[in-house]
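In the form predicted on its own, a lone chain appears below as structure tokens.
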Amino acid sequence: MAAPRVLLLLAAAALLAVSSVGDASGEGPRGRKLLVLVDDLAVRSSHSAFFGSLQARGLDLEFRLADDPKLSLHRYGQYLYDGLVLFAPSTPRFGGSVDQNAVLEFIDAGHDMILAADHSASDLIRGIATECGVDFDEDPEAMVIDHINYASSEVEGDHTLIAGDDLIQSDVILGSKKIEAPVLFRGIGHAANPSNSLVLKVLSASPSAYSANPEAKLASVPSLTGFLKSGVQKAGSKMSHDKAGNEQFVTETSKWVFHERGHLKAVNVKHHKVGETNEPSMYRINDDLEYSVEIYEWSGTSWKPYVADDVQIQFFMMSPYVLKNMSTDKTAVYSASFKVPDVYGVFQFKVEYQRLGYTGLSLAKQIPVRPYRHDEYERFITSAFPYYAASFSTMGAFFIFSVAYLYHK
């Protein structure tokens, strides 16, 4: 299984999305059943736009209170859900058999998760986020403040409503339609752990942003619905938008998290000698061989051929003896032909493909390479002609010398 990918989403609350590569079945890369844990069932109504977009895409949502005593992620050794949505930031503990370790094991088993947190994030939620490579500000009263990149509002001096537009440049993650309006964020500060290579920043704050306890608090904080549907204008900018980019941002990133986009699979891996079709049990040095593989991408509804020009094949033993780009006919088939190195031993065909936003492909197949047998060498080797000439000239000279010595006294 490839390493899980971690996504940090910014909306009115911090959303942490975790996803890892699962199987590549014929129907789709993922199941469709999600468990949604909330600390109040009213969240189902307050965040109906988000949950409605998930259901409209065919995802089956099961809403449960986070402290439900009958809560369980698996039964009889089988997981009951394909993904997890945690909208219970203040819950101190989960009910039933679910705890922090159970959630992390759920992720490690190849399932997806979206986690929402705000300033009231409990130690449980903070612990899960930390294990996934995201650290929240230890001060629960702290908020992200930016005196340059803030959204214009009616409250003078309020610089806690951040207008973020530093988005990752990836159509795979954010969709082909550009997010024109800035994404609004008001909440607790959080940062990606720089030592965790699996964390991917999708939306970042500007260098002028910082986390601190603001001197003055607003009398009333606008609701998430107000953020999404009201007009928005970034301070210092003349451009105004009808609404913030939060809805588009969260919708597109959730498609990526739940593998509706960016999931690759490789099938029909083949290798054989040039001119043959059967796969041999071993190769001989200097054999000409062909390697091919079919790579597909899930489009959300079906598997379509994945087209790229940077897929490489390695013929590997301790280090790659052959490293070659594979050509494609744009029907998902990637192929390459090369000559087996003049070195015998145990080699591997390896395809390691890692690209931004896509699930990684890691293919490896071991194959031995043998030297020539005694009866497979050429009868006369061209490079040995000087030695042949030397041998025959020596014999000829000895014959002439013998005749001259015996018959010419």
Partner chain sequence: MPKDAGDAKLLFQSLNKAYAATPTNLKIIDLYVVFAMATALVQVAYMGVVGSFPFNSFLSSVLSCIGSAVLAVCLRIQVNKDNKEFKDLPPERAFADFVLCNLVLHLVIMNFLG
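Provide the structure of the form predicted in complex with its partner chain, given the form predicted on its own shown above.
Just the single chain follows, nothing else.
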């Protein structure tokens, strides 16, 4: 089936749960135990570079066959693992108590997963991917073909080994070092619904790629990690790279998937009137107040202060009355000070921070705002002087009148 543009996603469905206030400091947001399910234990050695890089970063891998009858994700109500790596595309059924629902519940509970699929992907794997918002090509014989951006180091003529370099623009997902070489890919195409806001396209093929059945024989293992060391040159491009971008791409993305980058937490919300330190339970209109919050990012080993200049504080009641950028002095404390608006009611201090690749921050703290008390006005209001004058003049007139009335002749 030919589609005008087949999108190539790195099939890593990682759910980043909304960060909660008050994580234990010093401990990361996620544990380090991963369950790796494979079709065939030979995958462990054929993909040893990838698994080696995971283990070097402190992740604890447990390899099991996908149809192992003693497989289980949880015991006595608690999950045994913190993440799942599914390198078992052709398994029709998982063993033990694991099935599609169990995997989806595992993800919904806030854990991470990497899923790999190729042309032989079973319905089980396709079903899991569809539930996560990614649809694989239904034709089991189809592969992604690109006659313009294929790798020219391959001698096969069917151009199924393509070079993709349309990467998402995000330092937090792909690391701060730019991936220079294109990423080699051979496999099936998949698509994500563009209206789905929870799915990110990390790597796409060029617009000249499509998915169809080539006549040549098909590759039989997921090939994304098979090209960590081979050189690549895009046909038609003059640049030649010694090493494909695969290794860097896969390593950096797995760092993001397993929360070593981009996981934020916000703690210590404080607010007080300017000049005081205690936190009042109520403000008055036209008060000056200060708000501060601490935002940290998990760096893989510790919580480091998160530095950005676009975190905003809202003073919100049905709509934001005040919307201000918070400033930071690089010590994780974000603060802003503003004047309470001239409207009374129940407001909220709101911080809404959703950025590509980062956990979303959604903080709200309710605070009432009261109008002036009757003794908080100035003692004599200038605009009321005519009224004061009129009242006193009436009293004076009454006095003069009674004198005149009593003593006139």
